[in-house]
Structures are given as C-alpha cells and as structure tokens.
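One chain is shown next in structure tokens, namely the form predicted on its own.
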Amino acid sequence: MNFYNDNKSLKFYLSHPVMDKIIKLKERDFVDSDNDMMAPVNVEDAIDNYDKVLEIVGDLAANVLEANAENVDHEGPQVLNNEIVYAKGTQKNHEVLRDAGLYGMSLPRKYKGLNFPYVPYVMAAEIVSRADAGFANIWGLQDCAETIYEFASEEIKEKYLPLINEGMTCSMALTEPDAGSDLQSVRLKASFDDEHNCWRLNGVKRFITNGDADIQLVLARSEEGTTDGRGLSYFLYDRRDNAVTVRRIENKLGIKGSPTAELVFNNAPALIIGERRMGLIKYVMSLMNGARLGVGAQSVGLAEAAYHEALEYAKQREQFGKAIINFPQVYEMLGLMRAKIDATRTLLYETSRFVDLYKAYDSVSKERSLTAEERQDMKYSQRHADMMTPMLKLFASEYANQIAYDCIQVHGGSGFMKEYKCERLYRDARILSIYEGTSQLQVVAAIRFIGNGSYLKRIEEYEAMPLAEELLPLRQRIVKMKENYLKIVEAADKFGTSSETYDFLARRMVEAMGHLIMSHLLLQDVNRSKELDNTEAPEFMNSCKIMIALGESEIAKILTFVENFKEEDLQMYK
C-alpha cells in the first residue's frame, strides 16, 4: 500500500504547467546543478525528485504511520519529570521520517533542506494527514522553519535550521488564557537582559500544539505600556535552555496524539526573531497563514482516509441481497464525498501554487532586484494567496467534518464503535473548523476581498481560460451561478457593507463565490485531464458535475435567504 502511488490527483497536480516556473525560480535556473549532486539539473529532474521523495511519504504513511494511529489515540502522550513524552507509535512515526530526512523539506539545502517547493511539501502533509492527522501536527510544525529562514538573523538561521532536519521539533506558541483568536491581548511578558545579553519571558501560553517542542516561536509583548499589536515581538525559546515548565496536557476530544499543552515560561532565555514590535504585524500573520495552509492540506487527507474507509465498507457490506453501495441512497453520499475532496483538493494545490511564486520572488529578492514584470507577478500571487487561503481553510475544514459525519453513516451503527476506525476520523476532523482561525473567522479574512471585487476578478480569468468545446455548457452553467451570485452581494451591499446586517450575511456571500471558485477549477483539471488523453490521468468530469450542481442549488437558496432577508431580522437571532 502505497498513499501517494494510489493517488493519481496528486501526480496530476505536481505536473501543472505553472510547476515550470516555480521550479526556476525555487531553483535559481539550476545554477546550483554544477557543484551540489543533489540539485537537479532541469524541471523535469526536479519533478523526478519531488515524485520519488513522495513515494517514500507514501510508503511510510501508508504502512508505518496509519499502522500505528489507532494505538496512539488511545495511549497518547504523557508529561513525566516536566517533559512531554510521545506515546510510543508517535516517537516512531517521529524516528522513521526523520531518518528519510522528511524534516525541513521547504528549506534550502544550505539548511540540510531538501529546497522542495510548497506544492510537494503540501502534498506529504496531505499524505501524512491521511495516516494520521494528529501526527501531521507535529511533522507539519516545521512551517516554523519557514519563518525561521525568512525573517531570523543569519546567525539564527545557521545554528536552528540544520537541528530542523536533524529531527528537532517546532511549536508556535501563541495563545493565552486571555487571549485566543485576539492575539493584539497577548500579555507574555519580554523584558531584555543587559547582563546576559538575551531577551526573558515570563507569562503562560494555553493550548499550544505540540508544546514542549525543542525550538518554540512565541509571541510575547516587548513594549512596556501597549496593549496592541504594535508592542508585541517574536522570539525563538530553545528548551535546552530548561525554563519551561509544562503545568499540563490537555485531555481532548480527538487528535490525542499531538500534545496540546500549558506552559509556564519562568525567566526563559530567548533570542528575537526579526524586528521589534513586528511580531504579530508581520511574522504571526505569515506563519499563520502557513498554517492554514497546512490545515486545509490535513482537512483533505483525512476526507481522503474518510472517504476510503467508507467506499470499502459500502463494497462489502451486505444489506437485502446486495451490498449497500448498489442503493442510491448510500452512493449519492459517496459521490458527493468524492466531489467535495476533489474540489478541496484542487483548491489547496491552487493556494499552493500561488504561496509557491510569491515566497520564490521574495526569495530572490534577496538577492538581486526583481524586474518590474517579476514584481507585478509578485504581488499577483500574495494578493490571491491571502485571498485563496481563507477560502479554503473554510472548505476544506468544513468539508472534512461533513465526510468524517457521512463516512460513519455509511457504516451505521458498526460506525459508532471503537473498534472501526471512522469513529477516531469523525473525533480527529472536529478540530480542523476550529484551530488556526474558525470557519467564522475565516469569513472575516475573505469578506473584504468579496467587497473590493478580488474574487470576482479571478472568477472572470477563469472564464476566460481556453476550454474544450464539449465543455462549455458546464462553464454557461458556472455563468448562470455568478449571476445568482451577484444578485446575492447586490441584495447584501443596500445594507450597507459595514452594517452588522452585512457582516450577518457575510459567510453566505463567501460560500456562494467559493462554490463559483471550486467549480471553475475543477472544470480546467477536466479540461487538462481529457488534453493529456491517458489511463494515468485522472477522471474529474463525475466530481465536477456533482459540485456544479451542488453550487447552483447552494446558491439559489443563498439568494432565497438574503433577498428576503430584512434588517429587524436580525433580532430573531439576539
């Protein structure tokens, strides 16, 4: 068994045609092919690599870490001697990736990366989220990495990267007791040491994934007498440094694998990340954004897993002399599964596309100055990175509840035992609406870009993209959708756009484009599939129907809503 061969999506998507200049650019032209035997030599070396490396996630996901989720759901981690100890299936699932040198793939090879893009980074962790989505916490931590090697000084850099690859575990510590989703309240006290040179923590950090790491990102308040965004810095703790005492690990309902932990920073040394006063401004926000990427990848493998758990239940299961895929009631759910993992799939890999370019400029804006062309293309792909994101954390997040839900009631009642493995998958997805920004908040970060018309620009690109001819009544049908969809911000907009009315309407509004999103992007991975014309492409048409159809009876019933939606309605929901 093999979770990356078996999937043919993913091959798919590691050979889009934009893949041709992120790798350039995440390559430099290849110029490091003459003098490193690990560099490749052209795109299509590259890409040999990047499917070689996922073959072996695949493999190790598919037979080691799937074959030990169920045994550390139920031992989890435990806190002796003020440290946090893996459950022991976590330790070796931790062992065997590190040994495949799986640690820090984004990160240059300088670091002891393996210089991978986004898009095949995002692809292991969709992978290993598969296996086993609480332990794709701890490994998909290394986005810390990330933000280690963009925004730390050399000297930073030189001495934590390479222990990345090593096998050295991240955390982001960021929430408190007083301040969750409002970060600007955090209260974590930095304080800087003259005699010792180095900045002192003091406060506690409260619902912290894999907290107890070895290098932990805290976000801690250095300006005396703020109480915003503005007085709050980034530091680096390294728990060598021992003055961390972890008070507990939170009992919770799913994901028992990643400890989730309180800590108590007494006097931690620290080193600051950056510049001062940027910490939540500029270096939370990207590594937050990281990580609901990293979400939306995990929300997809474990609708993947979910999804497959289900089809091979309903193949087997027998109910009136048949088995019960064979009823229309229990494949229309199965449809409806795969067309909803594929639309999500097809989104991440977009957001991916566009995070990708956009660090790759950043990157070699570095080192020489960008052209004016290069620099416009730059801010294109932020610009529909930070707009795609929030979009898809939503989906993905919400969708893999949905199949998680509809993957037990394919099993009936046997889905409601122990000893099935929907169960932990319906227990692991809750959280994925939840951490790294709720499906509300989510809202809040892509209603502005259905206000100023963002989305609706990309919605007309996509329509303006080649197509085949036997396809075009599915895109009319899209059409028809964005026309609903206008009505539906034209009713919103006579509210007023900073009403609480509209701000009531906003999640509706959101779905509504991110439907017209998915069902244009699932129309061009047909269109692409039927160009490449062969058996190891794979087949979109069933899940593209499903989701344009889904999308024009979704939208219709927004469109309902809020045309008849009146303001003292409000009052209703008080």
Second form
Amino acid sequence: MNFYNDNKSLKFYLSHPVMDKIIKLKERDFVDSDNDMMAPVNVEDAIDNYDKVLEIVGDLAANVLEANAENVDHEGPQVLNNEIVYAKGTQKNHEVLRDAGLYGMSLPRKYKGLNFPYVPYVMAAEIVSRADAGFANIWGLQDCAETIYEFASEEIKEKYLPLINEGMTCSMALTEPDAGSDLQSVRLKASFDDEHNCWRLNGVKRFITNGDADIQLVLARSEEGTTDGRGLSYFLYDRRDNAVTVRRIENKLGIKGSPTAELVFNNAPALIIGERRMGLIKYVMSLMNGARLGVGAQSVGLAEAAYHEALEYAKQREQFGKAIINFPQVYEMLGLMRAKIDATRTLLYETSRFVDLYKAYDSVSKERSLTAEERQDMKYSQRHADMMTPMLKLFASEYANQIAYDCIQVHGGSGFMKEYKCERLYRDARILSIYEGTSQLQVVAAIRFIGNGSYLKRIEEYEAMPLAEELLPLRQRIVKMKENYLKIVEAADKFGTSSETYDFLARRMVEAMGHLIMSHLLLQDVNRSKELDNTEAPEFMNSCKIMIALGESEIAKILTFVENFKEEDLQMYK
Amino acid sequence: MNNKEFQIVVLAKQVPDTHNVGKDAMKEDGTINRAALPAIFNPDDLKALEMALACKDALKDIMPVKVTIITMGPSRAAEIIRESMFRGADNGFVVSDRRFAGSDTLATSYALSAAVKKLGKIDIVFSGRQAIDGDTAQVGPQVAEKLEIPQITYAEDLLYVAEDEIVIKRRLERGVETVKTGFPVLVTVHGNANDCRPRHAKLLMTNKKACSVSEVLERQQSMEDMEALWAKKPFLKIEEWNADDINPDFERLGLTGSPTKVKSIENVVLTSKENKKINNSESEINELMKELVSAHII
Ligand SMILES: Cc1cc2nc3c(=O)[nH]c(=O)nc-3n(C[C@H](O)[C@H](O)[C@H](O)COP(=O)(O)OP(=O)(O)OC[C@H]3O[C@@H](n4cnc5c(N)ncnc54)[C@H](O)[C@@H]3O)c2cc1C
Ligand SMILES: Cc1cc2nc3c(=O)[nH]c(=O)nc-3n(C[C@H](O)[C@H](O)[C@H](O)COP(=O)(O)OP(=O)(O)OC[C@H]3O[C@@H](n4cnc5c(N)ncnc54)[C@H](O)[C@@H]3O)c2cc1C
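Since we've got the form predicted on its own here, give me the form predicted together with its partner chain too.
Shown next: the complete complex, the earlier chain at its head.
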C-alpha cells in the first residue's frame, strides 16, 4: 500500500500550471543547482523530486503510521517525571519520519530543509493525516519553523532551524484558560531580565498540543498595563532550560495520540521573535494561517480514510440479498463523500498555491527588492491566501465530520463498535472544527471578504477562465447560483453590515460563497483533466456535478431563509 | 579523526518477489519465470545494508567510512544500488556478464570474492543470510572462505563496533551467541535483524539520477548529457564490471565453474495428506499437545 501512489488527485495538483511560477520563485531560478547536490535543475526535476519524496511519505504512512494508529489511540501519551512520553507507536512514527528526512520540508536548504513549496508539503500532511490524524499534529508542528524563518533574527534561525530536520519537535502555546478564541486577552507575562539579558515567562498555558516540545513558541504579554492584542509579543522557549512544568495532559475524545498539555511557565528564559508588540497581530496571525492550512490537510486526509473504509464495507456487506452499496441511499452517501473530498481538496491546493506565491515572494524580498509587478502579485496572493484559508478550514473540517458520521452510518451497528476504524475516525474528526479557530471564528474571518467583495472578484475571475465548450452549461449553472448568492447578500446588507442580524446571517453567506468557489474549482479541474488527455488523470466530472447540484439546493435554501428573516426573529433564538 | 577510510562492502542481490507469486511464476520446465515476477531487493540483504549503515553511523565521527554495494546480476540490478544510495550507501558496482550465466553458489561466491578483492583492502563484508530465490545460505560463508577471512553467520544485532573490533549477536537454533572479532570479517545477517531504515528524502534527491552505462543505453538517453553529469557528479555513475574486470580464473565462472548439476525439477503442489479434527475439549487438546511434543514440533 502507498497512500500517495493510490491517489491520482495528488499527482494531478502537483502538476498544476501555477506550480511552474511557484517553483521558479522558490528555487530562485535554480541558482543552487550547480553547488547543491540535491537542488533541482528545472521545474520538471523539482516536480520529480516532490513526486519521489511523496512516494516515501505514502509508503511510511500506509505501512508504518497506519499500522500503529490503533495502538496509539489505545495507549496514548503520559506524563512521567514532568515529561511527556509518547505512546510507543507515536515515538516510532516520529523516528521513522525523521530518519526519512521529512521534518523541515519547507525550510530552505541552508537550514537543512528540503526547500519544498507548500503544495507538496501540504500533500505530505494530507497523506500523514489519512494514516493517523493525531500524529499529523506532532509532525505538522514543524510549521513553527516557518514562523521562525519568516520573523526571527538570523541568530535564532541559525541556532534552531537546522535542528528541526534532525527531529527536534515544536509546539505553539497560545491558548490560556481565559483566552481561547479571544487571544487578545492572553495574560502569560513576559518581563525583561536585565541581569541575564533575556526575557522571562511566567504564567499558564492550556490545551497545548505537544506541549513538552523541544522548541516552544509562546504568545505572552510583554507590555505591562496593556489589555489588548497590541501588548503581546512572541517568544521562543528552549526546553533544555527546564523551566516549565507539565501540570497535566488532557483525557480527550479523539486524537488521543497527540498530547494536549497544561503548562506552567516558571520564570522561564526566552528569546523574543521579531519585534515587540507584533506577536499576535503579525506573527501569530501568520502562523495560524499556516496551521489552518494544516487542519485543512488533516481534514481531507481523515475524510479520505473514512471514505475508503465506508466504500470497502459497503461493497462487502450484504442485506436483503445484495451488497448494500446497491441501495440508492447508501451509494448516495458514498458519492457525496467522494464529492465533498474532491471539493475540499481542490480548495486545499488552491489555497496552498496562494500561500506558496506570497511566501516565496516574501522570502525573495529578503534578498533583493521586488519589482513593482512582483509586489503587486505578492499582495494579490497574500490577500487570496487570507481569504481562502478560513473558507478552507470551515468547509474541510465540517465536511470531514459529516463524512466520518456517514462512514459510521454505512457500517450500521458495526460502525458503533470499537472494533472498526470508523469509530476512531469519527472521534478524531471532532476536533477539526474547533482548534486553530472554531468554525464560528472562520466565519468571522471570512465575512470581511464577503463584505468587501473580494470573493466575488475571484468568482468573476473563475468565470473568465478558459473552458471547454461542452462544459459551458455547467458553468452557466454556477453563474445562476451566483445570482442567488447576490440576492442573499443584498437581503442581509439591508440590516446593515455591522448589525447583529448581519452577524447572525454571516455563516449562511459564507457557506453560499463556499459552494460557488468549490464548484468553480472542480469545473476547472474537469477541464484540465480533459486537456491532459491522460488515463492517469482523475475524472472530476461526477464530483463536480454532485457539488453543483448540492450548491444549487443549499444556496436556494439559504436564500429562502435570509429573505424571510426579520430582525425581531433574533429574539426567538435567545 | 583517523584518516584511513573504513571500507564496508554489502553483497546484495536483486531477486524475483517470490512472496507475491502469481500463477505464471513457474515455467513449464519448472524454472522460475523471472519476467513474470517483480524484482525486489532481497529482504535479508536489506537487513545487511542496515547493519552496514549502522556501522557507518557509529564510526563516521572517528574516521571516514564508505559503504559500497556489490551486486551480481543483469544490468537492471543497478536499481538496488540506487535504492541503497537512497538509504545511505555511497556507491556500488554491478558485476554483470553472460559468462556468469548458470553459476551455482560456488561459482557465484567465486565471482563475488574476486569482485571484493578488486576493491582492495576491506574491513567488513556484509551479506544477507540467504536469498529468497535460492534459499541456500551458502554464498556468504563461501565468499569468506575464498577471501580467507573470518565469518560471523546469522547476525541478528550489532552490539558494538569500533575502529578495530566488532561485537555481534548471532541467532542460533536454540539461543543466541555473542561474538567479538577484529577486521577483516564477513558477516551474514539474519532476517530477525533490524529493518532497513527508510529512503531519506535528501539522499533520494541527491542520488536519483545515479545510473550505469547500460541503463543509459537501454533508456535511450543521451550519453553525452550523462557524461557531462557524471563529470560534475562522479558519484552518480554506477560502475559495471564484466568478467574480465575482476581478473578471474575463467574456468571457475558460470556453468563450467558450477559442480551442481540439476537432475530434474518438479512442480510440487502442497496438499495436506492427513488431516485430523480435534474437538474443543480438555482431553482432546491434551492428546494433541502430547503428540506435538513427541514429534518435536513444539
Ligand atoms: C485537542 C486540542 C488541541 C489544541 N492545541 C492547541 C495548541 O497547540 N496551541 C494552542 O494555543 N491552542 C490549542 N488548542 C486550543 C484551541 O485552539 C481552542 O480550544 C480554540 O481556539 C477554542 O477556544 P476555547 O476552547 O477557549 O473555546 P471558546 O473560545 O470558549 O469558544 C466556545 C464557543 O464559543 C464560540 N465563540 C467564541 N467566540 C466567538 C465569536 N466571537 N463569535 C462566534 N462564536 C464565538 C466558539 O466558536 C465556540 O463554539 C487546542 C485545543 C484542543 C481541544
Ligand atoms: C448498541 C447496539 C444495541 C443494539 N441492540 C439490539 C437489540 O437489543 N436487539 C436487536 O435485535 N438488535 C440490536 N442491535 C442491532 C441494530 O438494530 C442493528 O445494528 C441495526 O438494525 C442495523 O443493522 P446492521 O448493523 O446489520 O446494519 P446493516 O443492516 O448492515 O446496515 C448497513 C447500512 O446499510 C443500510 N441499508 C441496509 N439495508 C438497506 C436498504 N434496504 N435500503 C437502504 N439502506 C439500507 C443501512 O441503513 C446502513 O447504513 C443493536 C445494535 C447496537 C449497535
């Protein structure tokens, strides 16, 4: 088994036309190809590298991580002598991925990374998550390296970044008992110790994944007397300083292999990342965007696993004299699973491409000044990354939950039993719509781009993209959907965009937009797949039509609701 | 740091995947239909590679260490040299010649020992215990004899290695034995030994273009381009040796060097001749246990 090779969609997105630009930027037009033995010489060579490395990931995920997942779920981590000890399988997983060189994938080669763009890195995250979504957190926290690379001083970078590839683990400590969705109220105190010329951290963090990591990034209040986000800075704590107590680890519903810790910082020495006061407003926002992309990948990977489970079971299980997959209600569930996975995956890689472009420009800009055109492209990509990320997080995590739910449904009574994997997938899925910002907070982030018309502009761009003649009728249906979307927004706007009613209706508007985006993306995929004229290319037609049909009915439903809604209705819910 | 380069050789073979046998795996005449089976890295040899790489890890801070793969087989056996390079081997040689055809274990070990000799001074030779296509477990020990060096067979674990000695745990039929020796030595590695480490992403990207001249010709790639690449990155050239290159006594190669004569090969279909139904009762299970013990099965 290989979780990369058995999924044609991944190769399909790896060869997306925009990859050409991304790779050239990321590789600085291949300047390293002469002096660095592993640097690619051209775009084709780079894609071949990603392909071959993902094959390693697919192999280890299918044959090591997947095989360990059940035991990891049962055994879980524990705290021994103030240290978090992983379940045996977790430790093995970590070692095997480290030995395969799969930590620090996106870091420049200079810091011992693989210099991979986000697209293949996110694919690796998807593949790892398909095997064990809980472990994907521990592995995925290598994202922290990206924040250090982007914002920390050269000294910190040189000291810490090369360690990531060697398997040093990371964590990001943001949440506190009284600061969850609202990170502006973080209280953990950072004060400067003149005598030792370092910062000192004091206070409590809660719900910290991999809390006992080697390298911990901590959001703390450095400006005494402040109460909002502008008083927060970002710090790096080195575990070797032994100044943090692991108070407990949580007993959770799912992702049981991933330790979630409560930590007490006891005058812990720390280095500041970047500038004071920029902790939340700049660095954490950037880190969170990366982490949300990670949860998107985790969601798609988990959903893929659930789909396979359900499909296999439905083919084998017979009732009323035939395999249950032959019942319309059962194959509808399976077809919808497939379509939702295809829809969120295409959104996942669309988002990753925007993230790639702006991060690559940002990185280039550290070496030379960008041309006016490049600056514009960078801004464009960043804005699109910012607006696609919450949409992705919202839909991918909610769909993963629906798919895990249906996976159990297809299994009937057996699905409710601990013997079947779908039970674990169902529990693991539940966190996806909560951490890295709940679904509600994704709506809060996305509604801005509804209000200022950014999403709509992107929709117009999709509408203008070249498309095969025979696909135009499908596009016409999405254009019709957009007309209903416009009516929804118009109706909501009447309440005033800063009204409580508008907030109440926000999720509906965002979801309607999500359907438009996913439908367009799938249609583009159908188009490119046809152009490739390659039997290896996945079909996207069924998923595309299913998602358009679903989108049409969802948007019609939302329109009815919003048009009938009155301000006084809010009272009914209170 | 000691300047002398520590030389480790791994003898590895590409074999038909006999664990995934389809119905056309055997030819009419009872020989293996190699074309119908995927070619894989012989499993015990992968474990030998791991032990070699573990030695390299342990020694590389005190002296330079080189792990070289020698494989005898058709030119496509270069695949397993690349595979080894993805996991940490430095390079390898494909020993390939029609004149080796029909080699039994004696002729094979003769050719391999000649190839090892050609490399000059060697500290450790690792081989797998046995190959899954022949299952003889003779080649490793015979190579040691021909090289006139000590051998440790059935190695299960590398306990210690230093500049001048190695300690190995061997698996015996009824227990284990710990052996210490100096160099040179040949070690055959048992299937219980540690699994080979995964391919390493960086080694893969660095070495993926490694190939031999025969492969360039077979793939109809431009030889000029490859020559240019090899000039820049010599480690990407997988060398091929033919019979002349290893300075052999030609009498001892291939069919003429193989005293084994195959009389006939039978296609054996295993069927259970005798079966017995045991009821799930205390007394019947006791009977079965007694029978198994007296037959030395358990
Ligand atoms: C397993 C696990 C691992 C975690 N790992 C980490 C980690 O590694 N690092 C870290 O820093 N944190 C971590 N967290 C914390 C996680 O990010 C928070 O739990 C999450 O942000 C929600 O915060 P909260 O739990 O305080 O919920 P609350 O903020 O109290 O939210 C409760 C409910 O109120 C809703 N709500 C809150 N504000 C609004 C609003 N303005 N509009 C609409 N609805 C709102 C929420 O959507 C939610 O439904 C982890 C949590 C868990 C469970
Ligand atoms: C905790 C628990 C307690 C239980 N207690 C009892 C009890 O006390 N007594 C008792 O007798 N049973 C009991 N059951 C069994 C329970 O009633 C069955 O599990 C349930 O009826 C579903 O049957 P199944 O598990 O065989 O699933 P299946 O019938 O195999 O169903 C699998 C899937 O196929 C679908 N499907 C099957 N046939 C059709 C069809 N014709 N059209 C469309 N879709 C179809 C199902 O909806 C489901 O999605 C219990 C089960 C559980 C889990």
